[in-house]
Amino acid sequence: MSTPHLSASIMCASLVSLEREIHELEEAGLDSIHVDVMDAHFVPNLTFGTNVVEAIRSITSLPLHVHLMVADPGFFAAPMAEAGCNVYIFHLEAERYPFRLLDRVRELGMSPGVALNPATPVELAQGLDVEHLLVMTVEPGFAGQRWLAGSERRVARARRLMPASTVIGVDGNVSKTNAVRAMRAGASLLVCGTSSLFGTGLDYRSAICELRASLAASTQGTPTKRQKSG
């Protein structure tokens, strides 16, 4: 089993010192930056826009995964491409014409993906030509929620249904324990927020090393030192 891709949910970082945070994450070994875009319509919260994506692009070479939690995801496609987005993930629940938008995302030079709310059957993504499928393990819109029961089964079902080339990701309370559960179910992209990176009390390098160690140990069937000590 290959090492999962770790993406940092930047809305959980300190926005007062965003440039320093991003450089520290980059130096700590993160694989990409996950940018949550919320419009206060699709979800009851308001976060970043294209200007923030453009600013982040100017200070890092890491891939930018933009997660559109918006009522009209097609509206943002061209502006996000211009701002420097690499992976464009929109919610299937918000888009009436997903095939058309997926084609548009590719035309703009981005890698297309879709996200699924916890109540949305993963079977609805079957047949979509997507490079990323993001399985929400919490209700979208806020950090700090609990991992929803049944999430591993959804990930496993998505892995069975989608082509092997599709990256299956999870987003929401991806703690060390839940990261292992997700990886064992078939996830290869983990969105890291407060439970595994920003709220651990560790520096970013230590938090990432601990997470990677837990994931590696799980594939070998051996506990990490911290797990041994309880």
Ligand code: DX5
Given for the second form:
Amino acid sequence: MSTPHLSASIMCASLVSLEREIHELEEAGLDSIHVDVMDAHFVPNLTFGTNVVEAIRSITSLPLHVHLMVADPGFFAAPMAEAGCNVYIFHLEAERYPFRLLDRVRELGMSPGVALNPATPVELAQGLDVEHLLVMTVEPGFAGQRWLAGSERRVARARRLMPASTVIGVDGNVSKTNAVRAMRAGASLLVCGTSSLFGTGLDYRSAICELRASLAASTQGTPTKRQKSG
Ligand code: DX5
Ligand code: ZN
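Can you return the structure of this protein in the form predicted in complex with ligand DX5 rather than the form predicted on its own?
Now the full complex is given, and it begins with the chain already shown.
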């Protein structure tokens, strides 16, 4: 289990102080900013557009991972590239021609990724040439939900099905405990929302230190009896 990529879910930050929040996240050692774009059609919530991505781009050099929870993901590809998106993650359930959109995303200079709702068989992503596969561990649309049972199995299946070059990420209720579950199952990217970062009551640096420490302890510690006996 290697060091995970930690991506901060910016919808969970204090939006009235976005610039300060982003700088604190940078200083805390986050690896990227995760921008949840919701259109009130694919999910029953409405969040950010390209203007917000552009504003974030102007104040940070961290990679911007844009998670498109929209009914027509192709529509936003060019404007998001223009706004400074680095990783363009769209929902497979929303796109009829994923191979074509993945090519377009690459042509636009972004890294392509797909996200899968909890009820979508992970097998549907098999054969897609993606750099990121985001396994939803809650129904998309809102922060503060509960980790769905069976998520670890989905992550493990995704890890087995996809080539080693595909980063498997998890999004939704990635608390310290669930982060360990996800990493053990084969995830290497964690979307940090309220559960591990913004709602802990700790400053971001301390929250990230705690998260990394519990991940390290869970893998480097003495094997438990159960692990020893296999
Ligand atoms: C869910 C969002 C997540 C969410 C994570 O639709 O994509 O990024 O904000 O935050 P918590 O930890 O509250 O689930
Ligand atoms: Zn997300």
